[in-house]
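Let's start with one chain on its own, the form predicted alone, as structure tokens.
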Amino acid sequence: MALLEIDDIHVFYDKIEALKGVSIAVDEKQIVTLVGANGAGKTTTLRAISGILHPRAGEIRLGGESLADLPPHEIAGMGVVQVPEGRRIFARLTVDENLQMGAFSRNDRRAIAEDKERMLALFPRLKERLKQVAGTLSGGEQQMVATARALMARPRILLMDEPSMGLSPVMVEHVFETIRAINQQGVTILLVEQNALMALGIADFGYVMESGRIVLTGRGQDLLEDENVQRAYLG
């Protein structure tokens, strides 16, 4: 059994289908990516698995228990945790802040402490900026705020949508790195990106999505090397 199983979910935004019949698996430890243009649907299934929108017919299960219904925060507290497009650090609060607004539901403190040491040690530039106003940062340093905050709440399974949206060529380089780190640390995850090359290259497994619906499967290098994903993708 899959940790995350997407069951033919069909999402409408009122009478839009933006989701026709969606199925993914996700098993546990994995990197699995969907990939697919602006408009494709990747965002939509995020927001589908997080309780943002329910879709009207299919089923979302983690670990086996179906997530239909249930408010955002509840799934949230059951180790789904989003990092969403556009960062959406809280602007206003400090790095370290940040931080602990990701760890807010949890009451472990010792754990919390030892949790956020070893983001630290995954971000060090952070360490550097642990008192700075999160709104002043760099887009890549405002990435790095966000991935910590929601590693922060142990997930067990991490959606991570757009990471290398707006960033420079370098700093996309570093934040692929960072999400095979993450992983390697034993944290399963979810990836929608529109850099497929990078994507696919970090990937267990993929998917390729257009107009609502999964067109291709496979292998991350699998489908690097189709010659359909390369004509449509990667130029």
Given for the second form:
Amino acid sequence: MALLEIDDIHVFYDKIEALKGVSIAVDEKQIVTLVGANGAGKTTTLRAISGILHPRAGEIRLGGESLADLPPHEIAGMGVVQVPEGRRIFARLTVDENLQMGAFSRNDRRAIAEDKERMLALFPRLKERLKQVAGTLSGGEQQMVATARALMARPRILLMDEPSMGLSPVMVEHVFETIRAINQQGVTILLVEQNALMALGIADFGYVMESGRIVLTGRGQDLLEDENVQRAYLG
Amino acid sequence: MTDVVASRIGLPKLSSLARFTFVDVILWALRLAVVIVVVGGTIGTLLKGRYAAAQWFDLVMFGLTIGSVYALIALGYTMVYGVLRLINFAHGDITMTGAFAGYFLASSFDRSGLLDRSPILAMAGILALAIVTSTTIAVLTERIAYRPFRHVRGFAPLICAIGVSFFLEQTFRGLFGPSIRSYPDPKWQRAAIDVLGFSVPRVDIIVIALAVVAMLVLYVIIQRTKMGTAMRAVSEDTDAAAMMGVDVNKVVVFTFALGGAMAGIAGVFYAFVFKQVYFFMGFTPGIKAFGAAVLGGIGSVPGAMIGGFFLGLVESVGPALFLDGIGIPAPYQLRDLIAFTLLIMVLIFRPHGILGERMAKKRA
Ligand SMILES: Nc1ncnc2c1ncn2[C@@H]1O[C@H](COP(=O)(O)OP(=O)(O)OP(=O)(O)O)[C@@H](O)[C@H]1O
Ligand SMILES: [Mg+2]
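Shown: the form predicted alone; wanted: the form predicted in complex with the partner chain:
Below is the whole assembly, all chains and molecules, this chain first.
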């Protein structure tokens, strides 16, 4: 059984059906990527998983347990944590406070302090920025804050929505290295990306989305070599 | 949600362009009138020299006293707005409930003589009861009246808030009658004490000092505690906070509780100063404090404090300083006029308030 199962969900914005029956399975310890053009419904899928949007039909399960009707913070408490599109760090809070918010539902002070140290080891650049207001950081640093903040919640599965968006090629490289490192530490990852080439490159499994539907699935490497995918997404 | 709001605000652009000149003329006339009144009045008053230094000092002290009450109330508006983008129109009445609770305890302390025998103990009791009352009612209001409408778009939440305001007023009127009750006026409050060579009623000093302490405590809670940090996080981005595991409902309750506590303190102080308690007493300070919150930049905690003190000072010093000089008789009766003129000017010329702009810039 997969860790996260999305089973034929339909999600609406008022009368517009943004997801028309999407099914995705993410196995434990895998990196699964969801690629697709602008407006395909990738963000909508992640927002539905996090409980910000509620599917009108279909079900989302974590370890076999339904997440339906759970509020977002309880879903996060179960270990499904998101690095949202556009990062959405708390710009007026300090970096330290952003990390503290990631650990909001935890009470184990010592473990939280240890995790913070691990984050600073993973992103050494945040060390001297801890007391700085997060909105003053560069885009790459803000991505680090967003990722570290989510990891502070000790996720079982990390949902990442276009983490490389708007970053320099060097930072993009860094983001993908980080994703691999996080995954190697045992965190399952569902990665949404426009950068299909790099995403499929590190993914165990990939889904291609178009107009609210999954149109193609396969092992990351196979999709990279697929003619249709190459024509549509890899130029 | 913010996108939706932004696109809605963007709508009336064209129509305001068409009326540009007409509106412009009126606005400039308004600006000019205010400048004439303020500058001309100030020069006139100072030339006349009718007021002695001691009188100015009195006015300033009273401005700070009433300003600290406005500041305390304004904090409740601004915090709730920050977290929910809701104007809690019942907040003035929540202040009133605290004043009432404090009044009953103060009266019984007065009868038993405790109010005179141990003022500090009595005051602590009065404040504690007022805080508990206002906090409880604020939290219940949120739970019963606001939460079910939280995700409803349009005017429903606002109308609900106005409904709660009427409900509280009429409930207190029904329970305790429409008459104005006079608050106990112990000697130790009236006694004048010496500040910088001027004599000031002790009650002013008590109110200002305790209000400042309350605000400092609030500030530390918001800046240093986990719930306070969560409050700031939710104000910035509710969904992102929820996705990090922040229980938004808990934060909302916490916000209403803090605002309620400040309102309870404000209610007691308002009654200390004006010596009156009645069911409608929350209305005027409520509206003014809301204005003070807008003045400071709604959503901003330091802004609400600054806005409150500023409004208090202007409405206290303003009549003598601006109106006397241009020959208006009995300027003190126009105190509320000055306050509301200031608020309308803010809404027209600087709707994001004193600290509001910086906030908006940062968010972008
Ligand atoms: N708040 C909203 N209200 C109405 N429609 C929306 C809303 N958000 C997204 N949509 C629509 O839903 C569809 C899917 O959008 P979604 O944001 O999920 O796409 P996406 O794959 O994440 O795109 P991108 O690559 O641009 O981030 C689009 O057609 C979009 O216009
Ligand atoms: Mg998207």
